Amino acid sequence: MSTYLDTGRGANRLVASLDAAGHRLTGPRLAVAELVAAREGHFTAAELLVDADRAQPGIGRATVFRTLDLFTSLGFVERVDLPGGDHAYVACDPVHHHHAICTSCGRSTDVDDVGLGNVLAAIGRRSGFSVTAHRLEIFGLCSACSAERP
């Protein structure tokens, strides 16, 4: 699951991380790391402003999405493309990972490359072509989706 789902904690770092940064703390981005933070599994931008919307009716679109722009371009949040061709979110730590959804109940788990690497070597190898960089997102039900289906 991702770090950044306790609220309280989950806030506080991505707080931390924006100063480590030097990113400056706004009302408006302390309030949207707050919501993100609170966020269980992938959400959409749409989503969020109408979480924004409820919290803090005063925080604008603009500064959601520019917010969302920043945590993904610093790692704190991480864009990942739907199988129905739809985009979402998800919150997770700023190191290299991928992402394992349920399609479901939108649940997150980060999962590591383990021997990712060594295939994506063989296929520069074979191909001649050098990878530079990768994603991998993985769908399907988690272990509590799955138990419900018979």
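For comparison with the form predicted on its own, provide the form predicted in complex with the DNA.
No partners, no molecules, just the chain.
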């Protein structure tokens, strides 16, 4: 679980990041940050909208989407595409990494891509492709869930 958005000390990172990019620290943004931090694993926009409406009735639908976009552009949230094709979001740290998503409980584990760089380089070499970006999503059972149902 990522803790970058936690309230208290952790929120400093968010504040600093917003500030650095010239964005204001507003009530709705803090509220969304807390909701995201409170979520375990990935969540859909719809789920967050429900949360938001409960936590702060009157918060605008558009604002939630805008905030999600903003956080995504700052690297605090990442969008993932579930196997079924749905879009979801995951809280995460703003460094390059990937997500291993548990198809049973939905939690996601951050994973760095040691080794993947070499694979991509090899692919590029072989196909003449000059790779500028990649997306890797991993699905399976987390250790807890695979222990439960072996």
